[in-house]
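Given next, in structure tokens, is a single chain: the form predicted on its own.
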Amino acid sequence: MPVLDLTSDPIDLCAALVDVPSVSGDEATLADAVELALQKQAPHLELLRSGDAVLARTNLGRERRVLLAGHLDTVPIADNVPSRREGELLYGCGTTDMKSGDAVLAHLAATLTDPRHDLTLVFYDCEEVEAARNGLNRIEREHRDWLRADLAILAEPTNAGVEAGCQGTLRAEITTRGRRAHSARSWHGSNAVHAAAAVLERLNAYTAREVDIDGCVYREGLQAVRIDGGVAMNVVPDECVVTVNFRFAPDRDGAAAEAHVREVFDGFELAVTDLAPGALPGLTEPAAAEFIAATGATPSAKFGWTDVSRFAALGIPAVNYGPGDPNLAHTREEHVDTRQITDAVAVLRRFLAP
């Protein structure tokens, strides 16, 4: 089993992490590493292994808690295993999505013993797949009392600025439908392909809509992400498929942002084949508001969705907080700048620390 040490530069915490391979579904061996470094370099915290996530808070009766949470998981390697450092950055895969966040919130563990807020710390696995297997549902499912805080920081990451809350997604199938017929007879037919161009229209015409949220400002979107149609090159179509994805304002709930669109495509037969709402920011909340003081920064909104949004529907105030560069997540040039690793660790310690 590799051996972490915790307590030692977070940047070389950082390559340790990521030269253990741990694609989603196969988190075991990092988890069991993690586990074991907790165990052994930070006796003050109480611990849980729950599948391939491990779990560690305090018990110190803090008038409040702070939950901080990452996942162990990556997508797949890429030739980037092990890291390599060159200067100031550190390659390979999970650099930035998300063990450098990882590495931080491991430091932090094994090195703040006697935080001013109580602390829960997550690492999880899953996360990069569909979402029924991420690790937190079943967190959330069999330990739901390790989710209890006042604040969630997750280290996704976001060039280590503070990104609040996230926007909602929602996918929908528009589906226009005609007669076949052979296409040298087509006036036989009604032809379901071009009948979509009133679909492409409607979303050419859309205005998009823009909300501030605690001084946040979450532009929405509606745009076609796939088109399905055609039967042989010789036939008239009888059906065409236009997928959708609409990213919506977290002033919205899910069924709001459901009725947004079906009004947008009304008349049209439409179904919704994903929903995951938002997070709102939360920023007035005396934690969240403390945490942004500490780091300095000015919040920005999360234009994507995050797990903030876990946290968000148990009622959490939520933010997205990490180092890494979010454009280089899932590349093979994956790298993070170690120096906001550093930063960040200095930033939340000052936020933790009494």
Given for the second form:
Number of protein chains: 2
Amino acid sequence: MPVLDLTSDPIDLCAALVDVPSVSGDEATLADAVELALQKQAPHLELLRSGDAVLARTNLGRERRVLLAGHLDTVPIADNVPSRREGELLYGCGTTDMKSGDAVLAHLAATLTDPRHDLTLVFYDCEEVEAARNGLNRIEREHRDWLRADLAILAEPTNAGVEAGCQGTLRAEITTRGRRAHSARSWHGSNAVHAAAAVLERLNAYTAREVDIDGCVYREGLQAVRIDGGVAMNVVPDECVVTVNFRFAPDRDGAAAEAHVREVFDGFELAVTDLAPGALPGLTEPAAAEFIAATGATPSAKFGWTDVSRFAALGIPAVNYGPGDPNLAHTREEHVDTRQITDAVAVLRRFLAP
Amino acid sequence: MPVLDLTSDPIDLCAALVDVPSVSGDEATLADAVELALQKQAPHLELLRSGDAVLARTNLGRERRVLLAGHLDTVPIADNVPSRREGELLYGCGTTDMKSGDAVLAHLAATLTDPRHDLTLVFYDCEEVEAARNGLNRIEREHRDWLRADLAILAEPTNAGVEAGCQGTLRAEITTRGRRAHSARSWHGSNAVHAAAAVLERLNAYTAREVDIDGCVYREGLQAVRIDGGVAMNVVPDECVVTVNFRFAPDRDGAAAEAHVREVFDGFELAVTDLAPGALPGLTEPAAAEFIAATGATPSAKFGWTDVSRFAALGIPAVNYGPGDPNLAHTREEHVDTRQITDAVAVLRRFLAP
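Switching conditions: you have the form predicted on its own, so give me the form predicted together with another copy of the chain.
Every component of the complex follows; first up is the chain already shown.
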């Protein structure tokens, strides 16, 4: 089993984490290594295990509890393991998303023995795949109490800025219908693809909203992400499906988002196929406000959906805060500016030190 | 080997042909049976063979030569072999497309020993699949002289009416392009599917032409037959392809058809992916006019593309004329009104008898 030194420079620890491949579904080796390292090097923590997720927590009786979470899994490797260092940059699969965040958390776990708030550290599996396999989802289902906290910090890549709350996402299929006919005698038919022009016109005419919540500006968007119609090269198509994705600000709940999309496409056949609510930033909660102050950063809105929303649904204020440029996630050239790793450790230590 | 009685009632002969399965590429058994029957029962004919195509011809030194052709292959069987008779209807795979036509031709081959025009009868393979495998295509390539004629009659199903010439067909892909972005930050991208609205609007605004040639009205059509765009459910698509099919009257040649489509979609990226010219009806040619008179029918335009166009390209006037409802072709319920078989034999005998 690979041996991890949690007390080493977190940049080196990040490289060591990257060098243990952990594509979603195949995190056991890395989870075992993290668990063993915590057991040996952070004896002040209580350890818990759920599948390939490892939890470590203090039980100091503090007034507040802060949960820090990072997923151990990565997207498939693209010739970018093992890691390599080029000056200030560390390259490799997961350097940004999110083994640099994991390294920050694991290093703090071992070196912050007397934190101001009780801590729960969660290293979990299967974040990069469908929601049903998500390790946090499993823990929420089977050990809801393990997630108890006053603030959750997800160490997802944010370039070491604070991204608060997150937008919701709704997916819907809008179907236009017609009547099949041989394309040589098209007047016997009715073309469902031609009818989809009206759906696309609605999208072209749509003006997305911007909303300011707690100083974070959420910018919505309504986009076709797929269009598909056609039976054969000599047949007038009788069906065309436009799949749209609505990213909505967290002042709308799921029902309001659906009502809005139905209004935009009034008169069309529409089926909602996916709906995940967003999360309000919750920055006025005391623990969140204290963290923001420690970072000295101005929080901004998170546009993508993240597990922040899961904590929001549990009534726990949650933010994304971690090293790494999110635009480099899932790319072959994935890398992290190692100074952000050092900075993130310093900021979190300032927030959590006694 | 199945034995075919060419001198029997052509309705029974049609049933016998249907009962020898001959899905495209698997016509050898039927081609062998046809060849053997012609050899035994039509000794006045010269026999030629190319792959699974059988040709039989007279060499009487007549002034004109009429070529009669039928394909032996069928689309895949759909629980509709063997044939079954219900009153005047004969059911089974190929009853319409086009073993009833084959039965008419084979019966005439054996029973019309002294025709007014020299005859070439062609029973060929692989008409129902891609053009490159078409038996007539192979014969044209390898034995161009075998197809020499003053008139070609394709016994494709026309409900025993005369369908003259055929429309051409052009397929083109019109591509709109954009810039990918995460759908949560869609303003960084440019949506190619939204851009396709303008392509569909052109189609919706298009008015198809009708043209009268030799009394046949050709009705054109321009239809989207496929639309496809989308990268992933959370990505703004950077490409959308609309495939259109233009069916054009035979007064336009291929180049004119392409120029027209390029004009309609002026300003868009367009690639022609398939182009087959049509065929002028050619009904003013003497042999064609004589045949029309023998049928007593008013010719109409053929909308679908057929091998008629191949003969037109060779400078040979060609018509479709055969028993069977073309709308029943390729259906599970395929059947032929047997009276059309009897009628077609009578009409062709009237045209060809001395």
